[in-house]
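What follows is one chain in structure tokens, specifically the form predicted on its own.
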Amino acid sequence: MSSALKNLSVFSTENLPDISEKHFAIIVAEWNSEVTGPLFTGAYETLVKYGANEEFIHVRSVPGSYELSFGAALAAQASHIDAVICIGCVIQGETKHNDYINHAVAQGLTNVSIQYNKPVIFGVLTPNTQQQALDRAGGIHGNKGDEAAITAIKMLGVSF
């Protein structure tokens, strides 16, 4: 849980797998682009920083966070894609729409991951306010896009 005193974008990078030959799909919601843009940049730059080939990072946009599940399914069914990172932001606002959207997206992305046996990363912010979103998209609480990319990299190293 993030607090005013903690930047959560501090993570261990020990023993990361070699990702130089891995293909990543980044699916970005257009809605709340002032938040999803910096999240995408964080994810993309983190992948490159830790060894991803820029030619192997495939980026697509969808209208909103609700559509991330379908975008993720399209990416995951492509045999050359090794991991999918989904970037979105649903701000609570005055209605309960966020409850329905966030639950549907979380369940949808989980189902895609299981169906295609690939990491599908939930890089969707679910803040109460616009400021909380900006604080987590490169602001005082770091960049959750960075964290989503590191999660994808680490999941590619999980094996049994």
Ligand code: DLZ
The other form holds:
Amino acid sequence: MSSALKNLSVFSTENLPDISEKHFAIIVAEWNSEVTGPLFTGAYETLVKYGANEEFIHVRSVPGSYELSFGAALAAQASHIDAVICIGCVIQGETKHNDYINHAVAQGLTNVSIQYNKPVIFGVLTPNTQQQALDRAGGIHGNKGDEAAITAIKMLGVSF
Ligand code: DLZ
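And the form predicted together with the named molecule, for comparison with the form predicted on its own?
Below is the entire complex, every chain and molecule, led by the chain shown above.
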């Protein structure tokens, strides 16, 4: 289902793990802050709503989405961090910058997750327009920050 049909703030919350002792890092890109601000708020409030201790939520900002990979690596290599949530918004422009940034961040965050064996969540919007971004940052399609936080929580419940 594409996100045009799905509300990003509607998800199953059955069997969520206890996260009261878990430490989360949230890394937020400053670019498009009118979008990343509400995404961050959604992620933070969702963590708290489902049991995170606010003292265990560690927030840092980076200039742009391209820098999320480095921020995530710093967080993931910190032994007390259990999961990392990365928040960004890359809006398509006249050039292909968005393609380069999006691919680099997606690959970068995957690499960090595998290297450090911790959930690293891609809370990055990749819209064609600012309106599409706002629609997914607390607008008509919900909030991708909420979805990113619930994904981090669910991943902490995955074990073998
Ligand atoms: C340079 C740039 C551009 C053009 N657009 C965005 C964007 O839409 N969203 C975003 O998060 N960052 C953007 N950036 C900044 C890059 O992510 C990065 O910070 C710079 O290229 C410096 O490495």
